[in-house]
Amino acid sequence: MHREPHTARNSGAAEAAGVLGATSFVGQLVLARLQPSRHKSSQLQASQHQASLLDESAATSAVSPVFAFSRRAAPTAATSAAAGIHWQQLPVSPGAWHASIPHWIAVCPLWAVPEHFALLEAAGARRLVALSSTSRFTKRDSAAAADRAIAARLAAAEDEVLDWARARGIAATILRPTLIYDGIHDQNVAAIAGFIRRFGFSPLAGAAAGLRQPLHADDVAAACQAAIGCDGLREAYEISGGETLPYHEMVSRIFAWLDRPPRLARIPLPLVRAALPVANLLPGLASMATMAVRMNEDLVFDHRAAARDFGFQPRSFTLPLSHVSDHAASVAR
């Protein structure tokens, strides 16, 4: 995210962008990176000699104006105007839409994107970056039917989006992130932290040595920003966190973040496996039981292609969460 891509050509033009799922926590971070007022300010402050690679990337991929789409109500008009964001509450009638939006970033659930195909066509879409998930692969053979359904739904949505884009000459790129966190809104790190705050311990299945690559939500947003500004990308990329660590280490760091001693309640893995057949009969427990088993499975993905093609450079798993500029400064150094 902090250097120009080696193999892809940056499209360079400052054209309008649309963001689907703009009120999601990743969507908010995408908007923060795309908002015209932010780029104008950063360009005025940075001289040619002092400009970092991140500033250069932001300048070349900046888009104006930015249209934010969401089913939820938009922020206050004052906030939107100050940020240079034009909010639109879905659904929007494609027949009534006349503004040109060549670039689109979809951070809504991938299976919701086809609902907006007509809008994208009416807006003259030429480029689309959409989020899927590595769950397409990791949950494909899960013992829980709900997990398998999610994997199948993601796979079908990817195919539908890419088939539609090919048929209409739209350059589409699917990004598949690993475990996304911001420590506040996510269902991963924030959920573990919430359990620890409430009960004072964290249950682990066996050694809980399965490898994880926690991916900061802002790095997901930066990947979207970088990819939307590039031509010639592949149709799909895995994007993973900058650090690979065992599940139990990830949990221990969350304890440290909360300034609590790590209290890890280890449940023997054979006991967890033995409980699976019973858990599968109870919809609320099936996914929890399979999640416990997955604590000992490596869920690791290679992001070197994304690094090569559009400069993806994620941070290590560090809590408390650093501000965006902190990470940018460390990369620039």
Ligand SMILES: NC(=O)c1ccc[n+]([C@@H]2O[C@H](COP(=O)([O-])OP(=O)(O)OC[C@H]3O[C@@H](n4cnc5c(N)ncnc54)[C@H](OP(=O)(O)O)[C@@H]3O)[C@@H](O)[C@H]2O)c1
The other form holds:
Amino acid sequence: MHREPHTARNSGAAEAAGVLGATSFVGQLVLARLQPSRHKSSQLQASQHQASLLDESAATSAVSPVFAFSRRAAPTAATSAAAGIHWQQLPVSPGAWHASIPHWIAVCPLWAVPEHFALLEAAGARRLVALSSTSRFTKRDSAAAADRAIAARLAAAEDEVLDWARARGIAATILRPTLIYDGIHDQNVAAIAGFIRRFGFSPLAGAAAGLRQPLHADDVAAACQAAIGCDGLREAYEISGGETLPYHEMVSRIFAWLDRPPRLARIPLPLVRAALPVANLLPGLASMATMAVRMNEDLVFDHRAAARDFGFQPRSFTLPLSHVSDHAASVAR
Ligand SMILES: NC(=O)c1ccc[n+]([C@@H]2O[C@H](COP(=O)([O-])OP(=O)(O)OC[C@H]3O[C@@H](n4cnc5c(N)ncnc54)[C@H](OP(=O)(O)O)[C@@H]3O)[C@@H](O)[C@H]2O)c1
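Rather than the form predicted on its own that you just supplied, could I have the structure of the form predicted in complex with this ligand?
Now the complete complex, all chains and molecules, led by this one.
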């Protein structure tokens, strides 16, 4: 059942959007949703088929033109123009920036956003949706110093972005996703799948019964798109996947997706815990060991506020067809 979004904006005017982190796997899906050609077709679909709330939101929030920012060289003008996306290479001199971009979606690391405050101000930003992470909470008390540093960095970046936005009358919303996957480009599910492809098994620490809510990258993109199209939202929301499942079940599903027999190599948890003090002396190993321990911790977040306020409706844990992913994974490598 679809609920009404908080206050969906529909000015009818074509207002520009800027995307920071546009080359990332989430960024590409954000661009696909915002690009003007899709905007036209989603408006047509909405009028023809009583589209879903998020597709209706696409019709109200899709904006034109779309400016995609990257620190890398822009794609060729032909590719860029065909997709209706204006690629811009960072850094951009704010003094030389003249185009108005009222809406911004930041899917780059949150702590990179302050580097671009001057650009957003020069472009007349009025609305910003930026990704943080639930790691802000889950890594806060980690045994690994590197994890605690990430949590602290995210918390500080959230404060900095929100303080800056409040001071300038910019309506900012921080979205905190749980683990993001597409099965091909991500560092979570795709990494587990890569290990299974290579070694034929997956190591698990103890029962590995900690609950997870994998969130599809396209649902993150949909959340960004829906939130940018709504006024009066909160300053922060947790966005989690549509299915809650134990870690070992998530791994078993990946085996099934790869059409492989589930070979789970269980390492006794006391052994992993005993190894922690030694692992903590070696930075690379420390994160791996705490990750193993975390397989038994529930990392669960409530996304009802996002559902209520901007119609967030994430899918269950869904992997692409294995033959598609095999091909895509080989291309992605
Ligand atoms: N992956 C997850 O499971 C997960 C979970 C929760 C939250 N998140 C959040 O979701 C977002 C996307 O995740 P991700 O794994 O795709 O992130 P990522 O790979 O770390 O970075 C995304 C993009 O940000 C751009 N970028 C990096 N530094 C930048 C800077 N200083 N200025 C401008 N752009 C910069 C890069 O584009 P260029 O190199 O083209 O400039 C990159 O493609 C991040 O905010 C992350 O914290 C991720």
